[in-house]
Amino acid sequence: MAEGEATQERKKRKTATEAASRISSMVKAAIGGTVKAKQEGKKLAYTFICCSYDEIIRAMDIVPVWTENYAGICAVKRDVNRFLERAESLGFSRSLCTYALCGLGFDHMREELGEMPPNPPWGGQARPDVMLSSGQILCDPRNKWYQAAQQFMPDVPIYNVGLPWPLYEDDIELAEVTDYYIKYIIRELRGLVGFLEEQMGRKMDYDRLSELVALSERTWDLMWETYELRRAVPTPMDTGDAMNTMVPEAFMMGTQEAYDFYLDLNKELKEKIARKEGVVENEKYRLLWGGGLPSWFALTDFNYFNSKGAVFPVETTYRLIEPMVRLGIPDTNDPIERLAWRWFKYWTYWYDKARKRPGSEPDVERLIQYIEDYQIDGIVMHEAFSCRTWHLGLIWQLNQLKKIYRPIPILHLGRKMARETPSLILESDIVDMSSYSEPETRSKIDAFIETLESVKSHQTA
């Protein structure tokens, strides 16, 4: 057992919002549902988070299986190890994507049994009747996960959905590739309707998938407008909730249910920012997590965070960049152009901002444009040790931020750099507890809250 994993077990992270308090129920209602689906005789795909085609998929009358949020789960519930260690005995290494490993160990568990293994995290993951793969270069797991999935589910089909991650050069313009891009993604997602239809028995609702990219936006604009509320100081909610009250997004775009939680939320926000209510009584430092998915097993470190009087407003993970009419998307009726354009435009936001600044690049600018409209006295990131394709760069984009904007120390391994505006790189993984000590963990947060302190006296001195 890991170090602090007895005591973590106890504990339950505090959240500042009753929204967030409310995520928990949510996602156990909705991996509940998907069993529940499956025993209805309904059809259920696994897919990925940010795949860009929820949409299609609710259109089609598919209940999505989120795989990566089902590993996620059995990691809070912490009870992944048996996953993991199944995975490992059919020779997948330890060193791989640990969502990926925890998937497929649940995966031929419960091909094995012919059931659910025994006392599964809220209900188990249910068996797809197709899945859909994602391609987006960034993650070898969108590829291959279920390829290897299908050695032990030969009768499930797999789609690859081939989206890219438009890669950035500063020497070529984006308009000059951006038609290329287009069609290509338009191609992409065409097939993949085709697929499910094959696959379903059905013809594609058109004026169905509309309603749903449309409703998706609201909430897309809705989500941006709530989150920009955390500018406030004190700030009402931090990255902590951020990691809960991000599901409605990543998971249920498309949903009635998704835009009403934002609503709530925004109006929650809005009453604590009245009351001058923060995250903690006194606010003293405000921090950034630059990059990087969280330990899911160890969110009670953000209160641990709270307890020395930091909060993060700001997170660039799983956060919408800006609203819909800032993307900049033609008009088209064509439900399918038009999410073709938002995923273009989503993951090439910062590309011209990038070219104007000698030496930056799209991820810097958004630590950049961050730092500036929140305030930001710390940058924090996670290197998880199995999600390289993810977490690959951090380090790279604190040197860049330091060359170009201000000088960024870096606090890693013990090791202290410069002063201003400090930096702290935690490293553990997403799923795999063994990689993890609570106690190193706050030995690096408090040593990394003694320089902030050191940094503000400075400043006000």
Given for the second form:
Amino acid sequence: MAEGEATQERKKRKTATEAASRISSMVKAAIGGTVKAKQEGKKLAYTFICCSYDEIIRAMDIVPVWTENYAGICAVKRDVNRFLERAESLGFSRSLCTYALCGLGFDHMREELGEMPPNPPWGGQARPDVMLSSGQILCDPRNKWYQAAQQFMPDVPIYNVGLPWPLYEDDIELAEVTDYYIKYIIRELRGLVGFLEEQMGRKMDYDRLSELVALSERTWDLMWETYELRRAVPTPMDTGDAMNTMVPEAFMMGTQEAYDFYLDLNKELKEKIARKEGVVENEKYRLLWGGGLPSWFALTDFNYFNSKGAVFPVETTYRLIEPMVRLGIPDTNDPIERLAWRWFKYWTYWYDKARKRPGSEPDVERLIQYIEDYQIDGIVMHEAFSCRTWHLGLIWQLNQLKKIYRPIPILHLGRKMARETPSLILESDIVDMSSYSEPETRSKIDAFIETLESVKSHQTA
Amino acid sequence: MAEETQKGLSEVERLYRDYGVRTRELKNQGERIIAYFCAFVPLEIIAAAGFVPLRIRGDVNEPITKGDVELETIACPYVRSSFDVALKGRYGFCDGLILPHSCDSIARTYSVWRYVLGFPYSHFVNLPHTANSSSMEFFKEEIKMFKKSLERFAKKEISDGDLARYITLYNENRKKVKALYELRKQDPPLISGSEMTKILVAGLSLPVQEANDLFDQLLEEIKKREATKKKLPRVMIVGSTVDNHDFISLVEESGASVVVDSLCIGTREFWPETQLTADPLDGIVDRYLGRINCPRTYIERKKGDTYQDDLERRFGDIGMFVRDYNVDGVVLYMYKYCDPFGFEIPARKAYVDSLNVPVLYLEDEYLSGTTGRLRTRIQAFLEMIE
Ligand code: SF4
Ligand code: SF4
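Show the other one: the form predicted together with the partner chain, since we just had the form predicted on its own.
Then the entire complex follows, led off by the chain already shown.
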């Protein structure tokens, strides 16, 4: 029951940066804001992160309700079971994406009661006016979740935006497919604008959209530059904090607040670097969070790593940006076209690099780049059972990394040693706590730290 | 005499038991074989390029012992099993591999398949999730790219004439399957559900012309059969991919006749035909994106439609089969970790309820050991509808 679970809620996780510590109140305000907006008669849209339509929603003055975010919040508050159980009682398998299950369970309760379920985390998830699905190559739940929700919200219309990108192929150059991908994405985004105009009964203000797109682009650049500061030794911020500082990027793109947040973070990191202030006092191991969404109910595991002198200067999760200039977007003043190009170029950013290394792949190439740029000693990945999107292919990436990544061998005490990159795969879930055991996780971490230690001592011996 | 009347069926048994045996023979004779996954790879194009397509299957009787080293256990168990047997070499003789964008379990594992199995050729057909006009236009370009890629590998151009020829052959194949299904309409049916699965699986392991000949022979043989079995509850199975007879046999052994399905391998892929259009690719685009009714393809709710209209648009085929095949009960059968179907279970249940037909929902793991555990629930369901 909610009460019981709520008392299990952890003490606030210790963050390394002041900026990260502000995030939870920002999210709380944003979620509270959606409930208030509903009461004020504003229009709300259920939305997914990483769907290239943030600026469109905002330019139309629609309030986004990030359903994945709300499920994550329920997990942080350790108040998910009643929603998961409700979803299960409706016939949804517990093996499906638990964000979706949590959201569907919550929505069903809210619709049945005609009001928010009792004591909803942070005021609850407000009823939407439209739902924006996303038919990507990325995630089946984004294609199906809202359609399932329509069973108990049959009056709420859905628009499903097709947003593909090409998979990496040996025999096909990107240039051969770019045109038709771009054309399709543009048409789909224009279709979305048309749908929203019709639903809202007002026209898109394209000048405003252009401004917001430009603002997001500046935010991408600033965030990238800021995250690159984490290359410093000792690193001033690690993945534990990044699981907070992703919030403006994921949920607030196209707002001045997001830009200002990274401005503050940038300043804070530079000051820390100048003071040589790291996440931990004695930084011993630099790790790459090489994939997987975190267990939102167990973010203190990052502090546990820190307590062992291990830090994560970089992660692939939620770092869904590259600097605009490197993306090489063709000149266009049409904001929809810019959005389409940004989407396509981002997802194919590592393709050219991969082509240069036999046996490589964009995802593996990205790992290699981070290992080198951030002086990485080891990789940690998390395997969340319920999300295939971000968690299939990770084992293979590690296997492939071992196969193809051979930095110059070092002659060491008469032995030729290729640098081994130790890795750890944690297994549990994003939301479903029943899959998690703290003692087990921590003893895995301990064993991993020992491995790192022995590799280090070989290197220095 | 008995032997004569069983010739087709014993060939089915041979092809089913030693899956891929005919393609291996053909390979030894110099043919080139392309392994592919799921119902969304346009077979007409593979055949027109001069290859023999072979559907990748898993094996419910083979425990996963190797696949987990390379592939996460959170992929759907059907994909995991297929990958495991592939890794054990079952498709090692094939010249290429084609995966379509059906779902995350397939799309997100493309690299794993491609690199770990090391086929000389591989390709991913990027089917969009929606089927509106811009998606159709996109998919046409994607299909052209697929054709180009296959032509490069085949070192031969695929002519419109060849495409048209194979479109016709595959449509004939689909028509013959429908004719076989017709024999299940009578009560008791002339073909059991488990036989039908074996027949379809066997057919998918043959060049289309050979499959057509086999189906002709089967039609003749089976029409001559006398229905001797006693009448049993008539059950329809609705789910994703069932490419082994074990589950269907379990339902039948529990005291039912499985008379129709909405499955791959089953009506989902054999009912829609490819229209022979001026540009043959148009018909292919229309069939694969517009006509295969799988939850991975999002069916848009039309303006003005009520929710019930929407259910009818999405699941109307279930209703049609329930009526045409006089179905007494529906089993919704899904695999763990299958998001596309999983999210539809409550809506599908509601739809079947609206038909006033009893429905049983079962979640399984694509492993005969776990399937056996479903027996009691199936029996209880059958008792209820009897
Ligand atoms: S499957 Fe993964 S990416 Fe998709 S909605 Fe769920 S958590 Fe997000
Ligand atoms: S059973 Fe479901 S998850 Fe598995 S391949 Fe089919 S659609 Fe994908």
